[in-house]
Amino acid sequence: MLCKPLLKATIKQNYIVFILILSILMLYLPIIITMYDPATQESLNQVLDMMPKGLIAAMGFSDIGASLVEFIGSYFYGFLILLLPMIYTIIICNRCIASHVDKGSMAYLLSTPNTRGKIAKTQAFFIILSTTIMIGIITLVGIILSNSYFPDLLDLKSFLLLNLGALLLYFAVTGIGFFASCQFNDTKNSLMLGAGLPVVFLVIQMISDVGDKTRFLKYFTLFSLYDTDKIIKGETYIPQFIALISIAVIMYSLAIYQFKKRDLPL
């Protein structure tokens, strides 16, 4: 079903934006959670209070609640882990394919026994394959920092739920870069809807917690699929899920459609 060959080129070409932008997020995880601490949840309030309203909004940090996965959610939850993975996910997405057809590599790849299927299979596989692993790592890493600076204070359900929703988010969203990649010839176009759309969702999310008058659009995001604060106080985030879920196979499944019918510059 897969071509391993190929998934170990593609491997070998992303592996370092992979560990980069990991490394990135593995250094403000700690940071975040070690600035947690109950006694000074008052003041640290009443700085954010004397900061502008709507900036602090649209950078998710309006309410930092009192604990500690509440502050987790609010600080890393509510903007890091929307941007930085995704800028991941845009880069390998675009490569998988868009970057193969436009290079002329495509042409490679296809002389050989593996069938335009087998191809485009076994780049989602990678795609989903290393979001999954990026996602479980910072995982991993929140427990075991949570637990040694503050043990028995996270809530460990609702932490895991925030880490699930937020792996569902970039199915979904990888779902529509991989669209965009088997959709194009070249990598311009590919990008222009693969990272295009992703970062107007991200702009429109954060437009539209600056306050009431914007508040409407949220529905023109897949980002408000995404609600920390619902999940953290159990409120309903199981439709949305289903949702996250339902895109994803449905723009997975679409680009590999596409890219096994539709006519190839080679």
Second form
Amino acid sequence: MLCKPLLKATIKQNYIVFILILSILMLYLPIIITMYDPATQESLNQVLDMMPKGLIAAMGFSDIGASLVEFIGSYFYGFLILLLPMIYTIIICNRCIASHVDKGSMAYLLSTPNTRGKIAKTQAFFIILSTTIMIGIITLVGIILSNSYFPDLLDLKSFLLLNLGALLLYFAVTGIGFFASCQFNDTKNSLMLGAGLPVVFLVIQMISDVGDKTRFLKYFTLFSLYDTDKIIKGETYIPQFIALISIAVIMYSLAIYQFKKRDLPL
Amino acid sequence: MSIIEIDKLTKDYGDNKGIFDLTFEVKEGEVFGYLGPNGAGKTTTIRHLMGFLTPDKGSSQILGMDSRTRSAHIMKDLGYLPGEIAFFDGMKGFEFLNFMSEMKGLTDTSLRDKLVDMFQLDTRGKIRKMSKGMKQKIGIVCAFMHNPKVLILDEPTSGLDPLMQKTFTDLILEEKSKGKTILMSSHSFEEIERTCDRVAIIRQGQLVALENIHDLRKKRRKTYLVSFDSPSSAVEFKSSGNFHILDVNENTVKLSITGNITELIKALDGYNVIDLDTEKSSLEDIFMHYYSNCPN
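Starting from the form predicted alone above, please write out the structure of the form predicted in complex with its partner chain.
Every chain and every other molecule in the complex is listed next, the one we just looked at coming first.
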């Protein structure tokens, strides 16, 4: 089903950027968690009240709640989780297919008894697996750190849902990136869609958070489907999660279908 | 039995680019030369054979299997050398060869090691830092290492020095003696004349000739440079008028002959000839009569 030598080579090709991005995330996560102080939470909110509301909101720091999960939810899952792993997924999505086609090394992969479908599925598997591992490590470290600094303060269910949502969001984002990678002949076009669209979504997300006048923009970004406030408060999140999964399934299937079908300039 | 069959293969990229209604076959045990100038459609044809492209019309088959839909099956018995060399980022030579062996499901590496020795390949360096010739050698080892029945080689000797070109020719002859079927493209006649049995010539995407190499040699037009002892001898030789004289420069006469040169040798008897040289002919010269109706 999968092409093991290729999977091995792809892991070897990408583990450094994986570790790099994960390290930056691991740098932020403990800082943010240790910053939480139930007592000073009130005063922090007062400080934030003095800053321009739009600016704070754009960074996803709005409505900093009193509980630990709300605190992590707005500081870490409001913005950092949208930006840093996205850099990783943009790089690997492009590298997995488009870069091989662009450089011509795909000719070597396809001159072996492996079908296009098998090669594309192997690369898709790598993207999904490595993204899951990244979010998984964040989840695990988040739980361990929270419990060692603030025993019994973390709302585990909300925290897990927060991470599940992030993971599903990344399935959808990498779906777009992987489709772009399979669809285009060169890195330039692959990145235009595969990196451009998620970045535009992120910017729209930031602008739509600024105030009521720009609120309507949330209908133009995929990231609206990942609403940390609603997840923590236990409001509706299941339809959003289903939407994200559907987007992921559609984009990955379309990507593999396109890659099997299209002409390759090798 | 034909191993490679191309039937009315057409891929139109517009602007007269592409390939049009190509039909030919390569028989078992044959070394087949595929000649044409740059941009004639050689690589486009090979891309179809490799299953990278879907034809607009027609079809191509290798070992009786459709080359587009069953390419993964075909690859078990096919060795391919791409025209442009590109490998994985940052892999070293031996890492790449190991990787390709695994991808091909190859367990016996004795042939690979033999080829590495044969081409005096140092596989320790990073591929990215290697010279074009070194990369080409890695590509060649990669194409031959799983002992395939069929070989498709896109401009195989580009980047190789003359010594390695000779080694490559020996390799082709050795594989031919084992009964392998080989299709190789080239833009130079010299490159393939020692190894090929038959030659197809393509121009602007259309097949203009499909010939046995011996017949082709007979039709081949070559330019000779004859140096006489004095300019007067040169003029005298020219005025004898039996040859197609291109140019007379002092004591040197430039003439072109198609096929047999017995007449020239007979005519030169009686003159004091200081030097007799052939001018390396370009593909266009060699296939002048195929190309003569070319608008360019």
